[in-house]
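Shown next as structure tokens: one chain only, the form predicted on its own.
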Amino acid sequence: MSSTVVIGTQWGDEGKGKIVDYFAKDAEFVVRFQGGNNAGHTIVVDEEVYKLHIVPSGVIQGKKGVIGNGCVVDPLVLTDEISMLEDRGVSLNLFISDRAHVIMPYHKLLDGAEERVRGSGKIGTTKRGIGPCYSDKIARRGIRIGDLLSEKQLRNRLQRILPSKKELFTVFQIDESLNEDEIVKEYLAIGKKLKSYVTDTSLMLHQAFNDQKRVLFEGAQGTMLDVDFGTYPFTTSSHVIAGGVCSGAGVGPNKIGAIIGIVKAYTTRVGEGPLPTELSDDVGHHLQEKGHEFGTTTSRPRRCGWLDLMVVKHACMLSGVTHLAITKLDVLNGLDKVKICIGYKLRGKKLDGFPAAIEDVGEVEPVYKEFKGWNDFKRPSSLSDLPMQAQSYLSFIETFLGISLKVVSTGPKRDETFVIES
């Protein structure tokens, strides 16, 4: 099989961008299959730092980047990102599905208004219009990338959509106008800029598989933000798990090969919602500061805690993870002891799986296994270069999950990564 899927096993921010960049060297296509510019991937090449939000990470290496039909696209953000990459000398080889849905101005305004109305019950949205855009997609009143190439199609869509949006603006007391002619003019102009990138990407990927090309599927966010299996309602609005590849890229399940689950060596979360292993003490501060735990997209500080293997086990089960990639192991350097959550108790009862109800997630009591800490290591090139305590930490994760460890990352740079051969 010529495809690999990279997914996050926690709440996102696991370092997928770096791992995708690492595996992209052996791929011809790198495909985003869900999410929008609420995601952020940071890639460090030599001393150059690239922060990407919707363009697939593999384009930095000159690979064919595909934005699949399962994504939602803010064309303003996309054109800015394209310009940024071209200005920095990246030769862009980009393809955008004509079926991907478009984040419109009213989506962003409604996103912020809905979050404001939620008050203390806010879900921590990035207010970039992702949720309202997916809502319109499911309600069959969306605008797709292909519509930006035809004035007739775009006007037809807007004439159906705008009356109800204006009513919602009144309800949410949004003091903004929605002018059909202005929107048509602006978005047709953007459509002209993007036209050369727009195609039937599912057909293109089908041909790529027929030609035995190597394809890498790049997930955004993490499993615990999946709209079905995450900590609902504190989730994103799409399917983050490996199964989302099929519907989000238009490929059959028989096209999926290896599934790499990215596991940060500790746990982080941005925004609202429970985090069972959260640390609000000096250790939590150490993880946040040493791990530079601030959102790529939002710059919001990430909440930090010990590694939660109940979360990772849940994620690996859902996506059929075949190999693990551990990231940010170096952030644990210098701690006297480290812990791993190996189980949950809820009102005195041991749980076998991850609870569905958000109220239960907020009440679980983590069960920990403690390990001796370790001191700094200098750019290891193999597992044996790590301190024995760090080796024991990784070995336990591998044994607990029953999944082989494939990659270990010990820093943000490309050469701070090593592969464990089977």
Contents of the next structure:
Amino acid sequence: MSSTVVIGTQWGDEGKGKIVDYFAKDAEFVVRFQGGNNAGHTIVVDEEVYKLHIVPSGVIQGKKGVIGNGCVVDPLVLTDEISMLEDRGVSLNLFISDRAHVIMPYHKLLDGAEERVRGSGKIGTTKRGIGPCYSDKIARRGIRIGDLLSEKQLRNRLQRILPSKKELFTVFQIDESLNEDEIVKEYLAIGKKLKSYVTDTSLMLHQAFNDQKRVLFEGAQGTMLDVDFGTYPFTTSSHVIAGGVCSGAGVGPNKIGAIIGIVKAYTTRVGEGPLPTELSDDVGHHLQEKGHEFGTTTSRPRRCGWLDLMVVKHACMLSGVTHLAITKLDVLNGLDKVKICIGYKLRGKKLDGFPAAIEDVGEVEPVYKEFKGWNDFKRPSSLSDLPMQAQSYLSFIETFLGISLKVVSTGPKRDETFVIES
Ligand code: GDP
Ligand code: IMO
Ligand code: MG
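Okay, that was the form predicted on its own. Show me the form predicted together with ligand GDP next.
Everything in the complex follows now, all chains and molecules, and the chain you saw is the first one.
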């Protein structure tokens, strides 16, 4: 099988960008299939740090980057990202689906306004217009990338959409005008800039599979932010799990080969919503400081906690994860003890799966297994280079999940990674 899917198994920021960059060397296409510029994927090559929000991470390795139909694209952010990459000497080979939805200025304003109205019940979104854009897609009042290439199409869409948005602006007391002519002018100009990248990416990938090309799918966010299976309503608005590849890139399930689940060696979360293993003590502080846990997109501090295998087990089941990649193991160095959550109790009863109701997630009591900590290690190139305690930690995760460990990441740089050959 010629495709590999990389997905996040927690609440995002597991190090997907780094691992996708690592595997991109063996791929010809790297494809984003969901999400938008709410994502922030970091790639570190020698002294160069790239932070990508919508362009697939594989472009840094010079691979063909594809933004699939399941993504939502803010064309202003995309054109800025393209310029940034070109200025830094990355030769871009980019393809954007004509069916991907466009994040319009009113989506961003409405994202902010809805959060304001939610008050203390806010989701803590990235305010990038993601939720309102996906809502419009599902309500069949969206604008798609292909519409930016035709004045007639764009005007037709806007004439149906703008009246209701103007009413919403009044309800939310948004003091901004929505002028059809101005929007048409600005977005047609952007369409012109993007035109050479726009294509039927599903058809292109179909051809790539026929030609036996290797394709890598780059997940954004993490399973607990999946709109169906995450901690709803404190989730994003897309299908983050591996199944999202099929609808989000327009490829059949039989094209999916290996599915790599990225597991950060502990847990983080940005934004609101319950986090069962959250630590607000010195250990939480250690993880945040040593792991530089501040959002790549919004710079907000990430909440930190122990690794939660109830979460990762849920993610592996939903996506059919075939291999694990564990990242940020180095961040645990220097702790006296390390804990892993291996189960939940809810009102005294042991749970088999991850609860659906957010109220229950907020009430679960994690059951922990404790491990001895370990000291700093120098850049390891195999499991046997790790301290025994770190090896035990990894082998417990592998056994608990019953999925083989393929990659261990021990630093942000591309070469701070080793692969375990089976
Ligand atoms: P993504 O959204 O899943 O791509 O992850 P982010 O890029 O938002 O956040 C992961 C952060 O951890 C980035 O700053 C990476 O450079 C960094 N990182 C990735 N892997 C490792 C690792 O193994 N060790 C350390 N210390 N940092 C890592
Ligand atoms: P990557 O791809 C971490 C979170 C937001 C918020 C919730 C909804 O870098 O892992 P949204 O703007 O999507 O409506 O916000 O989802 N969130 C992320 N958290 N990493 C991400 O992406 C995220 N993308 C969205 O913080 O809690
Ligand atoms: Mg991120």
